[in-house]
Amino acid sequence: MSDADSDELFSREDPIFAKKELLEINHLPDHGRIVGRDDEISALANALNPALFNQSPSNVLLYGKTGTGKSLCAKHVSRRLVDEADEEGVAVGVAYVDCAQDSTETQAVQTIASTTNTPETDVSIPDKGISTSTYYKRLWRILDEEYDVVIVILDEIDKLENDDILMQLSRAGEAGKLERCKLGVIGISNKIKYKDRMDERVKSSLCEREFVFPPYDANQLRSIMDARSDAFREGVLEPGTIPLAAAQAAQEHGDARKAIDILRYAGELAQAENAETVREEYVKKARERAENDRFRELIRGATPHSKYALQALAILSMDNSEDAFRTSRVYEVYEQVCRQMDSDPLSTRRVRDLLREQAFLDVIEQTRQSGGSAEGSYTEHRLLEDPQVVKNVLVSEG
């Protein structure tokens, strides 16, 4: 065996992280690690409490910006409900749907059915190949056979193509689809204006209770990261690392997810450089990476021409002293971007619609201005993200 073969290619010990999973996005922490959301947890538990008595829980809509703990609290309360209901002899099930991934009615109902199905049923839920109505029929059968109460969590509910599944779920009992099982729906959205787009019939049956999750402040973000500091080996975090990461996240968005991302990225940078500690300089570098990832998440699923329009707005914002621009100016630069991408530009009206969609997603802000009798009214568009971050991400994905 050569010397090269005898050398260890992989490190058998991680010098930085002890429990890195504590810093992963999908990690569901224990109750003691959930910081600053006691009121929200209590309110949500109160809405679901009837399930303990085999009664119908309230339907709930949770609003708030990304990283404010909505999904975390919904999963935590639902998990606690399942455990406590079991002690009372009530069978409660939970189905979680990521509507950004399962955006059609068929995809969403298939996910709910496959999640709630058990080996005890003889019901088959294939990935595809059957109609939407058949998925529903099999879902109702599973729920009535296996559960007293089921909580359906629809995360990023605003990404659903339409309200059809909301209509089915919220009215399943009164429509006679379910004979025994009671259904409760928790809808989660980053968009406070989401309800304005809902069908009035759905709104009346679904929006029983609504809770708004405010952004975290710097102290709460620091507590959140302190609660997960045992993700690192003892003595690895320098004293100023967590306070700096918390301050940066609070200053930008009050986003706990971003704060934890910054901390994890800082650790990975220290690891890559074989450093013994995670210093403040790594936090500063990690912030840029977190910003890029955050914006990439915001535009996930955006069409190429939506990205071209955003790139045009970013170019304008970087090249001019002002930060808000008329549709006509955005469209001129959009046409230039299309030429660079060897793509035929869409009409001005269609680009205006694409910009309106990005405003709904809180990527940009739109303001209606009056130009007086000579010009009439017009719309101005302003990026809510760092233009350099927007351009970097869009160019890298182009």
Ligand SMILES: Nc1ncnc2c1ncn2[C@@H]1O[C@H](COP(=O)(O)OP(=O)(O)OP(=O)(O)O)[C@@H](O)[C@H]1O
Second form
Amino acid sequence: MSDADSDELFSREDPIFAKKELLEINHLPDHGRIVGRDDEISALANALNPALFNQSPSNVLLYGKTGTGKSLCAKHVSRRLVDEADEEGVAVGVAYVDCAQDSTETQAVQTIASTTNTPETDVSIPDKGISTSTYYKRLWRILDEEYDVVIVILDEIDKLENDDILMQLSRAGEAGKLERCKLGVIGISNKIKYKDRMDERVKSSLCEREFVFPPYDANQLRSIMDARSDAFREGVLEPGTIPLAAAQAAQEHGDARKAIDILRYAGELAQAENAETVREEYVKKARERAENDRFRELIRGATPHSKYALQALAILSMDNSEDAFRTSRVYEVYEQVCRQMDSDPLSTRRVRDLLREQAFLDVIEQTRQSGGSAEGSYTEHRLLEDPQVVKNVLVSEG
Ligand SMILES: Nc1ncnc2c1ncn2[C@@H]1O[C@H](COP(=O)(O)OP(=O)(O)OP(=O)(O)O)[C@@H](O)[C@H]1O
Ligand SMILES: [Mg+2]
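May I ask for the structure of the form predicted together with the ligand now, the form predicted alone having been displayed?
So here's everything in the complex, that chain up top.
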């Protein structure tokens, strides 16, 4: 083989992306690339501001639909706080907990303790093997020895198994667990109903301030993507691609994650087809993939029967002109799905419970209807997701 051939076998440069990391899921954009969140950022900064003077920050709860910048703003503001406090000679620490991953009290306290621990303490935080109460004791020691103020970010707080850790964190100061260090908690959720489930005492201390993040409109989504267009090589993005991706991501609600995912996938499709530019047709395909991904993520961990019930509702929605169905109709189709899957159906009552859980996840919506005196009242279920997406994902997962 000649030299020329081997040169062509591998290309040394990515023809599409210049800085793909700007579009990766965990990338935290710097200040100049955060668009349309000035009010939320200053409100959050205001709640945490006392930390700069070594006083207790307010506890905050952030709400808003998926992809509205909640996690981003919480991380951004707390990072800035640490830097500015440092200039003032105040030691501020931040512990970030993804409660979807650390859903038990023990896992969450372990994560907080291990991220705040420093080589200067003589405390060790093993991965496992010590009791929850020992983790707490070590955590309080670390915080008092090393910090004036600590901000704990509990992201996806609704995924916590119970309120125990919230109780501990919200009362650490008054219960005398901490002598020096002050704690502030930022709870984040995209379930507006979450607060209803919270213990009253926890609620009153944890929800001192609440902010709701509104969805982005198509213009904001466009600016968010424009601010990251240097992820692509010069001239690779065709002019219509970002506006189209913005319009598509704005359709259900303005989800910035979806917008960025669409852009990244469109680039990957262009790459896979050896295209020189990212064309609008790739954006359309990328949207399908982004939607499937998002739904797959939403139902991650759902039980098989919960998926069969959803599939039944998707089938009903596709085959009928109406979009809301009574439990008995969903159940009939659910039984057919079970037969296909060679699985014994659960009772109507269990299926009703499973549907209620999906309503909590905002996959479906339930409304009570009164059917007149003869019938009494009954529940109707309506799918909030595109039935085709639901079916694609559920069928592909078997
Ligand atoms: N205002 C913005 N400017 C720039 N990028 C943004 C903005 N808002 C969100 N993003 C980007 O969109 C993606 C989703 O944002 P983020 O993770 O903060 O959403 P979220 O509100 O926490 O959603 P979820 O409830 O699903 O966790 C991230 O990649 C983030 O960097
Ligand atoms: Mg988030």
